[in-house]
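Take a look at this single chain in structure tokens; it is the form predicted alone.
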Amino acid sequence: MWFKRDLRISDNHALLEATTAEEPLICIYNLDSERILRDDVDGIHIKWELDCLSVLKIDLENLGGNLIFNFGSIIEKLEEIHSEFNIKNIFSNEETGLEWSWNRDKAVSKWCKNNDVNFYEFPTNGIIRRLKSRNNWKYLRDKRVDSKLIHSPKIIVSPSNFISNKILDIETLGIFPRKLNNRPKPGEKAAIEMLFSFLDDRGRGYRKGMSSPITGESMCSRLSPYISTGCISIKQIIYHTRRKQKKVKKNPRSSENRGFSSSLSSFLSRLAWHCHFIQRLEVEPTLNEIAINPELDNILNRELDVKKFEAWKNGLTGWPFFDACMRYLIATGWINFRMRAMLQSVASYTLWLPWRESGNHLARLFLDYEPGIHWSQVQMQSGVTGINSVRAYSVKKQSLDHDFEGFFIRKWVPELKKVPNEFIHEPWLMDEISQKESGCIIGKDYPKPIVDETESRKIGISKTYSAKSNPLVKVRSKIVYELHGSRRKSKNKKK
């Protein structure tokens, strides 16, 4: 059994169909050394994938089985094992990954062939594989995730002379990640445990809380990290998701489930939105490198302003909320969707900087970088697909609109603790004594504006509308429609 994005026990597809073979079992992890050199790959997530291997360790071990952990190539680890044990069959779940996560598969499923080893490759959450149109897309992933889930395996049989490794500490290989603030515990029983808070509490308030980054902290589901490293499943969190509306449905006013009503359908919307996006990248694995509408990029000829660029990933740009969101981000490793999203379009529609450059800096940050989603998000937020709407946010606006008072901005800019509420969004409209009064000199002990905010963006949208109309980009985007828009209704639903 070959964990990969997967670590966990239960609905675990390949898991289980590798336990009920007649052949005992050795389950694997390789942490692949190419891996940890990427441009979009930080220590915080391989630290925190070792973290939920080793609970998945100890989970396999209480069924009988065990665990290898590579730290390598996964070919020449097979090699080593199939000299000694003689290997049969592996199990494994896809995974939709970049580019070079693809080369490595393709390299194992020619490895099998050469061996006379199969290869079992069982399809996990609502990616379609081989997907033929789009237009089919939406039905064939509702009625995979709607499915059954699959069960747990009582008992895991080793081989008798099988030996298990130790999980390498993660400064063994070289790699010292930044700290984090109220990380979350790793592991699947703490993924279940957080989604539970999320369905008998938290998510009440979710449809109203999430937009914002003070109350999404509690109000969002938080279960983002487990899904990237596979310690809980999409299908697990619909069926459980799917229960408790039927409770809220039965008894609507009850103290228990008033509230809830409005927040699940919006968040079985936004699972269903997790899985669209990352089909983009199941259909193209270089979303990290080349736009999805090239053509587009190549007009929109975004080139890299350091000065700009370090003030933006820093939060030194002078606009107190985005640095607050900025610092927030670095300090936790999370933020909620609407601040992912004005964080990068301020980068590419305001300052003007390629996304490429700034998409790779925010994965590094998010402890829950998902590939697919997120590379979708970066070219969509940065204009470059040619089929969605232009969002180029305004930073004022976000910033009255959420945090009015300013205690975010206090909290995560304390250079400005003191400035006065009129003030607070827009600190550089201080006179000389106010500056002095408040203990913050613009320019000096917090910088000024490095832009015209409104003006810069102005100029960003219209730059980006303009290449939106050229002849060739509309080419393309109907090209790009066709193999990523989405689709409300399946125009197959009847057949």
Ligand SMILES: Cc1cc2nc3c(=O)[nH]c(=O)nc-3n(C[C@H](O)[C@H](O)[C@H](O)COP(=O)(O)OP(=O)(O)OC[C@H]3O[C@@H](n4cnc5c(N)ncnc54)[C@H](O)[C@@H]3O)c2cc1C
The other form holds:
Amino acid sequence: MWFKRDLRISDNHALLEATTAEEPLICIYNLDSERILRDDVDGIHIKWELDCLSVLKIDLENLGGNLIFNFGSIIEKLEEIHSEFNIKNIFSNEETGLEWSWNRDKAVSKWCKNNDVNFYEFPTNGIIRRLKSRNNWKYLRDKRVDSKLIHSPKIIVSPSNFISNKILDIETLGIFPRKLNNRPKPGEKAAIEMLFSFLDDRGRGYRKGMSSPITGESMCSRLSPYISTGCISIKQIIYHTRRKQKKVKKNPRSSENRGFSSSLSSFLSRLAWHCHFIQRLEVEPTLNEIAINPELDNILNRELDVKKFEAWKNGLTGWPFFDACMRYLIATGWINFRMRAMLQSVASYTLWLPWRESGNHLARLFLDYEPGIHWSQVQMQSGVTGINSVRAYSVKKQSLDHDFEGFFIRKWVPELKKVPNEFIHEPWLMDEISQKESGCIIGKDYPKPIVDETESRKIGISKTYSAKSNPLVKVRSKIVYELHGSRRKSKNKKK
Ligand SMILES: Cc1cc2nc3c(=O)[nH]c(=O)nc-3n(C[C@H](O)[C@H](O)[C@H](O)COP(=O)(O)OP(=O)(O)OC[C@H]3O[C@@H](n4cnc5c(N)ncnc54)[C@H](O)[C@@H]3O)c2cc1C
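Could the form predicted together with the named molecule be given as well, to go with the form predicted alone?
Now the full complex is given, and it begins with the chain already shown.
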């Protein structure tokens, strides 16, 4: 059994098939050496993955199983195991990743053919391999995620005298990831606990609370790091959410169910987005490099201004709410959807920075980095798909909407702690006396705005609209829609 991003025992199709095959079972996890050098990968990802793997290893051993950990090349490790144990079958779950992981999987498939080994891959979640048309996608996805959960194996039979080896400490690879505040507990059991804390209590306020970084912290499910390592499957989450929905329908006014109804539907639609975006990567594994609409990307022709990029990366733009969000993300490895969209759109529209560089930076900051969602969203929030509306977030509006009193700003940008409420969103408007009184001299203790936000945003929006009207871009957008567009009708069209 080759574990990849499916680090769980339950609802694991490949594992169940592997344990019911006639042969004794060896479990393997390979940390690909090329991964740690990639621009989109950070030590926090590797550490999180290996911590989740350590939990899985104990769970496997409790069932009589084992786990070989390897750092390097999967093919070389398979050769080694094959020469000792004569592998008959390899079981694994399908993974939708960037080109490097496709190439690795193709190499394993070829190795299996050359060595007369059967290679079985099983679908997980709602991503459809070799999809013929987007028109059928929703039907196929719903059928997949609503199918029965796969039960856990009761026992694993290992080859005699076979024992697991040690999982590497990443420090020995020279990786010292940044420490995250409140990093979640790793592993499958912790994922299930997180899901139930959401469905039993925290999720009540999801719909209203998800857009603010303050309420989103507790009201969002916070399942993303577990989903990205496969400690929990989308099927499991949907299954338990639907059970909760049934309870709520039966008895909506009981204290445990009150307020949940609309939040659960919103949550289910987010889970559908998960599969929708990863399906894009399944079709185009180069989303981190090539824009979905390359003609549009060419015309936009964004430039890497190092000064702007550094200010953006480090939360030193001079826009308090933006800086607070970036610093919160650096400290915790997580931020809610709306703020991620703002961070990306400010880079792409307001600062006109290239999306590949900003996208890689955000990927390294997110503990839950999931290439399919990430690169689809980065491209969407940068206006390079041609099929999505231009959405350039105003920092000032988000600041007023979500942090009117400046509570979040003061916590994450302590330079502004004593700035009075009337200036907290735009401290550069303080006169000299107010700056002195609040202990914050603009340009010295806290930066001046890197550019005029309103003006630069407007210019970014208008350049994008004008590029979208180019005939070549329009032709490409039609093709993109056929390939990737959501078939969900907008409310107006439905009417
Ligand atoms: C620029 C940008 C980059 C992003 N990069 C990632 C990423 O690398 N990994 C990642 O998991 N999410 C990413 N997202 C989507 C979203 O912000 C996160 O899934 C969400 O904030 C994770 O927190 P949660 O699990 O509490 O989400 P909840 O709101 O509780 O949602 C539950 C799950 O639904 C899925 N989901 C929620 N919102 C979206 C969405 N808009 N698109 C697709 N799936 C969604 C996720 O799997 C999420 O874990 C990105 C969004 C943007 C704008």
